[in-house]
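First comes one chain, alone, set out as structure tokens in the form predicted alone.
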Amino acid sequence: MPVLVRGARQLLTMRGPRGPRRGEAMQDLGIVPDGAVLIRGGKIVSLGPSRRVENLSLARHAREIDATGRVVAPGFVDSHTHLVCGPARLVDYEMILAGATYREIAAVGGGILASVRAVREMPIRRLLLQAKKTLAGCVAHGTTTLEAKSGYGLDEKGERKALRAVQALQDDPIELIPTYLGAHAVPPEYAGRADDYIDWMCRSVMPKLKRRKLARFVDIYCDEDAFTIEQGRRYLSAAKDFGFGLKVHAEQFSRTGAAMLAVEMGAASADHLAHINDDDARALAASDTIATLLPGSVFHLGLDCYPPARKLIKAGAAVALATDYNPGTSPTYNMQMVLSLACSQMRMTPAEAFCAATINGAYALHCGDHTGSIETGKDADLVMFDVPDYREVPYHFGVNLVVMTMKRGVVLYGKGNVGWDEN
């Protein structure tokens, strides 16, 4: 049966030319007042003013969802998460509160390797249950597409287990984009032999992942106490040869040149970017690499060096926002809170933040052709907020304003007087 979402006080369409939005274009949300969306077979078939869409012949036989007085937008695209990650790192959290640095936490056995020990020990059933619970929270907060990295196994068995979990959860209930992050840290068995670890991943792991279709992207963490630029270049070159999309954790705690490496290698995104300079911003602006900013990790670690969003936008870079959901540095899946941090701490406008969290996030995952905006022919991935103006979403920080989340025309989450068909 067709579905008609009608009467939205503001329908944020993000309509525009193909490709991510840059500069002033990030301010244009394509708002339709009193807007409606007509859906059939999970796809958007028409949109525009409610009076016009309601008069289409198909709309007369549609199940209606009343959005009167509310904001309807594309579902959030969370383009950087560590979904399969093991338990909360509460010891790390207490150390952060006591003033310990990320490096000091890692030096006493915490940090990434603490999660590695946990994930290696956990059966896949427990990892699946944990991830499903997280995904339910993501949906309730408006996310409809999510990237899911491995990176807490760091051996063949552990990484394969994590990626198999992502594969098992595909479309249950939302679209997941799997990323292999074997180069997240050097595992204990390769201590002092990072080059050997890189070679092993390139020679032994990547071919199997490609053959089994367990990952679409390959990611590497280049930073202090992580992998060098030269190691990153070898790793990403091998991944590119196998046909994977590329991603880079870049300039999180120091400037290493990783953002420039991402541009050089044609990566889909360079993520974090707290310590970039003007040259990095210009290089990103002149490239197709999306600058994905993760303010949640800065907030959780109690740091004061947020990514320079204004510098990147002014330079003309395509900026995306994501949660960086993980147990150590950003234990949140609430994209609404990320928008609040982007506005209050990085001085993005609410319009820029919405753009970065939807259409630009979709292009950071190479899926902007079917999601991230409300346009004819795209998947009907929608979120409805119980506010009359989109600017209230970042304004009410830490509050869940979502009253409906829809994926491909099916309502996955709804409350209050929102009607939906559970079948």
Contents of the next structure:
Amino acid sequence: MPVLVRGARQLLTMRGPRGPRRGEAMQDLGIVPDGAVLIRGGKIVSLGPSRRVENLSLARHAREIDATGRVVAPGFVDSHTHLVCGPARLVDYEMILAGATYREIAAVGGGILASVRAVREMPIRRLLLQAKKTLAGCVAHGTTTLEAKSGYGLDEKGERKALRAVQALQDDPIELIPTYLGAHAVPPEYAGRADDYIDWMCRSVMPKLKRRKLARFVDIYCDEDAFTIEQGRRYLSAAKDFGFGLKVHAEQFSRTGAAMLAVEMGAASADHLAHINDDDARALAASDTIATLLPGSVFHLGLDCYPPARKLIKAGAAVALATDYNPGTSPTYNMQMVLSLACSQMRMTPAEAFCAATINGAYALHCGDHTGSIETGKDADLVMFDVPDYREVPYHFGVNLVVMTMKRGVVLYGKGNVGWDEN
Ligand code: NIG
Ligand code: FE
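Next block: the form predicted in complex with N-(iminomethyl)-L-glutamic acid (NIG), after the form predicted alone:
The next block holds the full complex; its first chain is the one shown before.
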């Protein structure tokens, strides 16, 4: 049965030319006042002013969702998460609060390797249960597409288990994009032999992942206490040869040249970017690599080095926003909160933040052809907020304003009076 979402006070379409938005174009949300969206078979077949769309013959037989007085936008695309990650790291958290650095936490047995120990021990059944619960939370907060990294198994069994969990949760209920992050840390069995670990991943792991279709992207964490640029180049070159899309955790705690490496390798995105300089911003702007900013991780660690969003946008880089959901640096999956941080701490405008969290996030996952905006032919991935103006979404920080989340025309989450009684 067709579905008609009608009467939205503001329908944020994000329509525009193909490709991510840069500079001034990030301000243009393509807002339709009193807007409607007509959906059939999970796809958007028409959109525009309600009085026009509701008179189409298909709309007359449609099931109606009333959006009167509310904002309807494309569902959030959370393009950077460590979905399969094991338990909360509360010892680390208290150390952060007492002033310890990320490096100091790792030195006493916390950090990434603490999660690796936990995930290796967890049966897939428990990982699945945990991820399912997280996904329900993501949906309730308006996310309809989510990238999910491995990176807490590191050995073959652990990484396969994490990526199998992601595969099992595909489209249940939202779209997941799996990323192999073997190069997240050097595992204990390779301690002091990072180069050997890189070689092993390139030779032995990547071909299997490709064959089993367990990953679409390959990611590496390059930093002072992580992998070097040389190791990154080798690893990403191998991944590229296998046909994976590329991502880089770049310039999170120090500047090592990882953003430049991402550009050089033609990566889909360079993520974090807290410590970039002007040359990096220019290089990103001149490239197709999306600058994905993760302010939740700066907030959680109590740091003040938010990535220079204004500089990137001014230079002309395509900026995306994501949660970086993980137990060490960003234990949130709330994209609305990320928008609030982007606006208050990085001085992005609410319009730029919406653009970065939807259409640009979709391009960071090579998904811009079917999601990220409300346009004819795209998947009907929508979120409805219980406010009359989109600027109220970042404004009410920490508040969940979502009253409906729809994926491919199916309402996955509905609260209160959305004219839908299936939930
Ligand atoms: O994106 N710093 C690298 N990776 C993650 C954190 C992982 C962790 O602390 O468990 C990040 O911040
Ligand atoms: Fe991350």
